[in-house]
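In the form predicted on its own, a lone chain appears below as structure tokens.
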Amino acid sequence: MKVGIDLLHFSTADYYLGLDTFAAEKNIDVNKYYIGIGQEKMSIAPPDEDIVSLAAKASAPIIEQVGADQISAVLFATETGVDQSKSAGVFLHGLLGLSKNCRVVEFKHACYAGAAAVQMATAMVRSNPKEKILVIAADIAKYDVDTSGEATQGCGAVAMLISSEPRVLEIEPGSGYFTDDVMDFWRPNHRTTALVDGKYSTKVYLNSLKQAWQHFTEQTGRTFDDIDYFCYHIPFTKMAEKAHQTLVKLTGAEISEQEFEEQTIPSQIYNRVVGNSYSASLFVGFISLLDNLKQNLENKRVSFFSYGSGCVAEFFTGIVQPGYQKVMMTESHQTQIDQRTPLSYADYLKYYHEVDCAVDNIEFATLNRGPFRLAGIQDHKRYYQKVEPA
């Protein structure tokens, strides 16, 4: 029995900050971003957008196709959770009108949680083929103003339906994984922004890739040459290039520069203009590969390397299914990206500082143009609004 991703769709915010605008404000050569880290834009969430509204926007087209009563579980992966107790998935469950006979749980380990949720959902379906599990990876990457991380912000959500006989990707059994207790990136409970040791985090990322790859080959017997395309967790686009260079060197693979680019660049296109989306970024990369590669991917093997600071990593593979193009939502993805509104640096700062969800009561102005929005907070209770189309 095949198990894997039957449908998937991603969402991002309605606004972006161009790194040309950012560079001009900071009086920095824009090529530090365009070339140095491989980023051009970063999606910016307005105050009435959070991971729940992003997740609902990502999930709605899937629910419309399969029916709200068919979802047996929601696994919500995020490192920018909205409550220390209540799962963000329960807010989502209500917004989408899912069946009461549904389990909901939140996953957290930095940017790795999305991969963990996919693996658990896959195991659940193998145990009971009747299951249809909605996996969400959603995050808003936010760093302190005037720090090195500020240029690597962004946001996005990916919704994936995990089922038997999937139409997009069969997830193959066997993976390689690695954990090490390090402090390369962290966010204490009292902070709304993350702390990061950038150079150290890059070093840990690459070491985790080596360790997870070695374990993967031991567990599966597969080699570099068995894989057609490679997707990596992308905190910034240049990181995927560094990762693939590391893997090529580690394995001794002999590939041309053209082959190197064909294996990796299509999966980087969306991240370059959306920015970091933490747990979602690996799967945004996979969607970017499916949407942007001109060649037919049917029966091709794609690898996934998930890295979460702190740190946990996993390397696994899947086979793209025949006819996958028929269920892709490419137009929606590209329209969302193309129709975003550019922000001035001053407007970006206004959005940045208006998001104060630690207050008892607040009502947010309508800036989010999507079908779901965070309307406000009353007595510390978040409430959401489903916006009917005009």
Second form
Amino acid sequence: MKVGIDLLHFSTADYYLGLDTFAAEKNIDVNKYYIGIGQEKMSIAPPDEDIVSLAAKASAPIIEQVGADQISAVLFATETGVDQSKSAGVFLHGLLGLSKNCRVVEFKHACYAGAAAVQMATAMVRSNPKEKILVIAADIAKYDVDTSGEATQGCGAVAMLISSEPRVLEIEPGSGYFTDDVMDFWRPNHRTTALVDGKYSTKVYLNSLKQAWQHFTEQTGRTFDDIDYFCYHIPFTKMAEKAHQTLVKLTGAEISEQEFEEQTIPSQIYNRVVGNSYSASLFVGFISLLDNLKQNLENKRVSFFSYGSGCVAEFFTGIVQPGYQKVMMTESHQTQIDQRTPLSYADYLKYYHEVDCAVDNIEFATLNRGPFRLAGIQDHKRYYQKVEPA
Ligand code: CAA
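I've shown you the form predicted on its own. Could you give me the structure of the form predicted together with acetoacetyl-coenzyme A (CAA)?
Next comes the full complex, this chain leading.
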């Protein structure tokens, strides 16, 4: 029995900050961003957008197709949870009107949790093929103003339906894992912004790739040449490029510059203009590959390298299914990206400071164009709203 991703759809916010605007504000050569880290824009969430509204926007078209009563579990992966106790997935469950006979749980380990949730859902379907599991990876990447991380913010959510006989990707058994107790990026409970040892984090990422790859080859016997396309966790696209260089060098693979680009560039197109979306970013990269690659991906093997600082990493593969093009929601992805409104640096800062988890009573102005928004907080309780199309 095949198990894997049956449907997938991503969402991002309605606003962005161009790194040209950012560079002008900071008096820095814009090529540091366009070339040096390989980023052009960062999606910016207004105060009435959070991981729940992003997740609902990502999930709604999937639920419309399969029916709310069909979902047997929601596994919600995030680094930017909205409550220390209640799972973000339960707010989502309410907004989408899912069945009461559905389990919901939140997964956390920095940017790794999305891959962990996909693997857990896959195992659940293997043991009970009737399960249809909604996996969400959703994050709003936020660093302190005037730190090295500020240019690598962004946000997005990916919703994936994991089932038997999947129409998009069969996830293959066999993974390589790596865990190490390090402090390269972390966020203590009292903080809304992440702390990061930037340069160190890039070194730990590349070392984790080597270790996870080593374990993957031991577990599966597969080699570099068995894989057609490579998706990496993308905090910024230059990191994925460095990851692929590292893997090519480690394996001694002999590939041309053109092959190198074909294996990696299509999976970076969306991330370059969305920015980091932590747990979602690997899967935004996969959607970018499916939506943007000119060649047919049917029966091709794609690899996934998930990296969560702190750190946990995993390397696994999947086979793209015949006919996948028929269920891709490419137009929605491209429209969301194209129709975002650019922000001035001052407006970005206004949004940045207005999002304040410490407030116990607030009603947010309507900036998020929907279909779901965070309406406000009353007595420390979050209230969401469906936005009817204009
Ligand atoms: N033209 C072209 N290139 C330029 C340039 C210019 N004018 N100016 C600088 N560059 C190049 C630099 O040479 C450098 O290239 P290399 O990395 O190849 O050496 C690159 O641009 C970046 O320049 P700096 O190193 O000077 O940049 P920085 O000090 O501002 O920090 C960073 C870069 C550490 C990645 C920072 O963006 C950061 O802290 N980001 C957040 C942490 C992060 O994303 N880490 C990734 C691994 S951890 C992870 O993956 C989990 C996660 O999601 C957070």
